[in-house]
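Form predicted alone, single chain, as structure tokens, below.
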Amino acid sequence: MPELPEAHTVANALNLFLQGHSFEKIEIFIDKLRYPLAPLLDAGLLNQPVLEVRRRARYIIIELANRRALVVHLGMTGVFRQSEPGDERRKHEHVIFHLDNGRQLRFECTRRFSSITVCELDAPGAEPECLAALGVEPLSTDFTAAYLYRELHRRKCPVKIALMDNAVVVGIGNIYAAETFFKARISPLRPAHKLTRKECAVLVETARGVLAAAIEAGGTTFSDYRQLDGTEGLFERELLVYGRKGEPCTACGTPITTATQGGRTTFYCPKCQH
């Protein structure tokens, strides 16, 4: 499932493609993805310039001039694609946005777990009310060692589960959590409330570094994720532990092992991470 770097990459590309333009027509070809798509047929979404496309957690917010906004979650297989009017529609392209410059933006999703919802913003640049319960952004100044230490010490679950909790910090999914714990040399199996202040500081800085590097590489492509122009994310080449079960640790040579946490596979080195 696309995580923060993938959503960030797509939001930046959409901002360049859409900002200043408006939707002249929106076509839907199925009734619903995760939620019904009928709200996209509201005439209030048309002929309103896009002010900005930005990311919040793993959500993409397309803000229009009239304070309406589209809130998009890519789910497992959601892909935006820039297109031209003459291009043949693909089987799973469920929404086509016709722009005022004659171009098209198409949304494809094979498994239909993605969502596109419509909301009203209280003010320009405001956060949609539906996202108000989300935790801090990991690349923001709010994500500090003191904050993480305070949050972890409220929880007795494994620390990886806590770091992936969107009520604590948003957007750190399975791939980037695994890489963060490996680079920080901290076991993802440890109880969250037993981490020290120093270890929390290391986790914060490491998580920021991993996410920044992934954004620079355009995210990670394992199956469906693509950037707006169809290219793949290249961070897979830099993965040190995720997906490498049984392979030697790049630091000590011990075989990478796995555990199941919260229904997800955790990759870690049993020697380096403690």
Given for the second form:
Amino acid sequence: MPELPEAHTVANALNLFLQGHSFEKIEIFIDKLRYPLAPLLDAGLLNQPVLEVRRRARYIIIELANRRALVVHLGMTGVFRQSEPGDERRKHEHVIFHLDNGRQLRFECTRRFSSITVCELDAPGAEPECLAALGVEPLSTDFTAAYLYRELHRRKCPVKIALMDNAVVVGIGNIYAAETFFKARISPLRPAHKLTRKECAVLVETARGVLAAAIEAGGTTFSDYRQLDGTEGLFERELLVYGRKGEPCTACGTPITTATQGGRTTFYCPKCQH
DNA sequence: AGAGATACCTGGGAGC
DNA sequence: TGCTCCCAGGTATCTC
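What would you give as the form predicted together with the DNA, now that the form predicted alone is on the page?
Below is the whole assembly, all chains and molecules, this chain first.
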């Protein structure tokens, strides 16, 4: 399931595939994903060269020459696939972008948690207005121990909830949150405002390391995620706690425990993480 | 205002 | 075997 590293990997692949090319036709086969798709057909997206494909948080931004941009969120099961005309349409392929070079880009999404919207940018390279409320990028220099301490200090919720809050820092989902807290040896159940400055520094560095390693590996792969050419990411085998309920902790052997936070399952070692 | 719950959606697995 | 139930996930939106 795509988190930030997956969006990063996909954006890079899309940039290679789309840059300089334009859409000649867009076909939609479903009324809506998270939002209605009909606006894609009447938004001036055709015959405009793609300037760049980039990422902000988990959103993929496909910027066209006329300053229109497609803003795509992969949700849980969104997948882009390069196809050729005549390829049979798969069951959950909802959108087909026909390119000026005769090739196709298809968007598939089983659970329909994904979104594809159109927005107009204020200037070339600008951030879409619909993404303005997002917090800092975890791999940027804005994500510092001082910043995190400030944000956590005014929140009484569990620290895991705060770290996954997109208004604080973007792109840390359930899987990477679990790995980060395990490697940082900090309990995800702790009240956010009780973390020390030192612990915030550890969290920042650990989260960065986890995400960077995942990007390096091409993203975590579960049943749904594939890169554009169909190859799988390799990070899955490196997960230390996520999905390992009852298995021995790799550090101390204590069985990994779960808790429910914000309606999501949290995996952690009750002995190592304080 | 901040926090917690819920809807959205499908496939896969467990249990009967 | 076939049925029902539950779970997974991020985000928007609701309620308290």
